[in-house]
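We begin with a single chain expressed as structure tokens, specifically the form predicted on its own.
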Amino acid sequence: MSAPVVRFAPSPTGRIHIGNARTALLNYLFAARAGGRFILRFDDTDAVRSTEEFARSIEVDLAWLGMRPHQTVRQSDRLQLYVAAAEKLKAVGRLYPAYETQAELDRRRKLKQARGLPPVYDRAALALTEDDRARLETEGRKPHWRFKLDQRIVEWTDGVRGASHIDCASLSDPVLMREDGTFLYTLTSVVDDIDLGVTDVIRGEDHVSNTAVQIQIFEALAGEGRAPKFAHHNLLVDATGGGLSKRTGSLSIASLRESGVEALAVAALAVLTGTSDEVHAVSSLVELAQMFDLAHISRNSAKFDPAELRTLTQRTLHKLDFESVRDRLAAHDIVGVHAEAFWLAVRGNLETFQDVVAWRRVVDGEVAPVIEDAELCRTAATLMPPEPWDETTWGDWTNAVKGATGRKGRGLFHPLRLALTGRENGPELAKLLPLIGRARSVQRLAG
């Protein structure tokens, strides 16, 4: 079995949210799970809202995401692909022009509800003669282009909602070309798919009314059998049970990243909210790419709560090894012989990344120790045993200051905390202290 091909499609017209990135993921990891290509397209056909700007943003918000595609492309470079699928609907008579105006068809539409029976397109375009054609082209008519539809009943297996159909007597003959020749997405998607040799296409619900039209359309043009397999899952909805749009940037990707969120909690709340499986931390999109399975998700709306990101990532940050911060430490200037001894103390105690800053300060900048119990402090420098230290030190002193003082648990523990960080609470000391260092230590102990 040939690994699969998925792509993700957005338009460049503004910011992706949480639900673009949703679909990205899930193609992004059913590809990743069986070593697949992940293509990025950007259906960029509408040239007055598409934007170069846009386009970036997308490509930054996936690479925070660890979302890096196989190939990117746009289908604004493929216009000749579209109209040569065009020409060959037209020449097997599958394709064909329509002459009525927008409120001609709202007028037939209105009528037809009045009686009680479905708006459907009544197909009065294929009764026309040559010379009807003519004689509307020649009182300034431009046709739109429909897609004749056999009217017959489309099955196919859905890899979240099973067995599906649809009745394709039930729909309108849709529109591919408009007047003035641009395509729209029906058409341009199933070109895309054939000639990139996407064998899965994994999408929100909302296409599901397209799918039977689209098996249509890869038959005439590809071969009966060639239309890939569709997946389409449940959709995100905010904390309120509202809509995500990405012109008004609700919970875009952008504005997460800026809060300070990881991207790994993002995408492991994004990705299992709404399945039968239970929202966890992870480590790496590896991770969720093996537990993830598009048959676990829920045919229910997926409520996203932008709450439950900041202790989803506390407990990512948690998770994480010094390899997979290596590089965003040492942007911090947290290098060296330490920096992965530095990591592990601290990470537990992080609420986000950015945390990282005032804990090096605590290890080696300058911090104004509290000094809770001035006697206890003093003996506990004279006790301080020399350099080298490890994780021991911590135990092997604060046994000898209790053995002098009598002082035991919080009495013993909070005043010398309190000393050598300034704070009430923290990493393990006897993992700090080996970073802080005899000399600060005396010194702090000092006040």
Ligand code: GLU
The other form holds:
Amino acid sequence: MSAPVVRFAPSPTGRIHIGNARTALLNYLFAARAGGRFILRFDDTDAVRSTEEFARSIEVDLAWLGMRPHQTVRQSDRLQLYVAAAEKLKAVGRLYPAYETQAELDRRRKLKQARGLPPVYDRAALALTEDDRARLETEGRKPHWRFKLDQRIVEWTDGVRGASHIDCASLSDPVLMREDGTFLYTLTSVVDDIDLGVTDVIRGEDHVSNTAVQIQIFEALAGEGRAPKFAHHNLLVDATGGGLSKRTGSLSIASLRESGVEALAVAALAVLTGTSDEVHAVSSLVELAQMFDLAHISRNSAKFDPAELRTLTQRTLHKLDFESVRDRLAAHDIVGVHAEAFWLAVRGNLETFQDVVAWRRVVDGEVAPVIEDAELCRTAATLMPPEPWDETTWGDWTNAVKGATGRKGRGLFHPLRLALTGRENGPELAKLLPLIGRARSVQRLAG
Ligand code: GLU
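Switch from the form predicted on its own to the form predicted in complex with glutamic acid (GLU) and give that structure.
So here's everything in the complex, that chain up top.
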């Protein structure tokens, strides 16, 4: 089997939220697992609402989540392809001009509904003669163009939903080109998927209803059996069952990033919610890709709790190795031979990555030591062994203090922690002490 080609196709008309990230990640992981290609396609034919700024923000958000597209295309650069496809469909009699105004269509639809008939376009335009069309055009009407559906049942095996079908006899012939010559997504998406060699269309189940029509367009343009595979995933809904909109600001990827949530926590929640796999922290997208399977996605809606991002963020941080955070630590000036030891000491105590700044201060900055037991601290200072120190130093030293003072347990450790760090709790002192070092420790024990 050749490697899959998938695409994530947002319209750059807003910032992406965690639900859009789900679609992007499902595509990305599907490709990653099989060594395939992940294409970013901006569906920006709506020139009024699409902006360069939104396109840029989507790229930034995907990069933050760890997804680098192999290729990025914009529909606005590809108009010639759509024009050519429309010509081809016209030539084979599958795209026909219709002249009804919206008001006329609305009136006919209401009449049908009143008679209890399905509100499907009656194909009146197919009966127009050459002369009729000429007359309508001299009246100043411009046609929109409809795809002539084969009125048959279209079947496909959906990667998530299994055997699926739609009866196209119950659908109106879809408009593919407007009066002003602009194209609708229904066509442009298919043209691009053919041109870019997309093998698998993985998208939200809000697109199931487009699938039969698009399969027919694929076949009209590329030939029988040439449609890609389709998989429609469930959509994320909040605790109340409500859907997410692009305008749901608080769940935008940008605002999650700014709130200090870890990208891998967002990815794990976005991908694992609504699947047969339990939501849990992961240490890389590779780990997510390894267990990824479209068949694990449930057909029920994917109810998720954004509050889980806090605990997932902590659990993610606890799992990250030094290599995966080296650059982020360096951005906080945490570099050099002790950076790794520092990370391994503090990662288990971080609520957000930003907390490294405070722990860095505890290690080598100013702290306000809290002296709970001056006598103990004084004795402890005199018993500090000479450097070099390592992770055994804390045990040896506190044993010596225990021997000299008879203190043990909390009565021994708590005053030492308060003096050395100024805090009630924190990372293991066995790991922290060598980083704080002897000079600073002696100073802090003196208050
Ligand atoms: N631009 C469409 C959307 O954002 C793409 C749908 C598709 O993947 O085909 O919903």
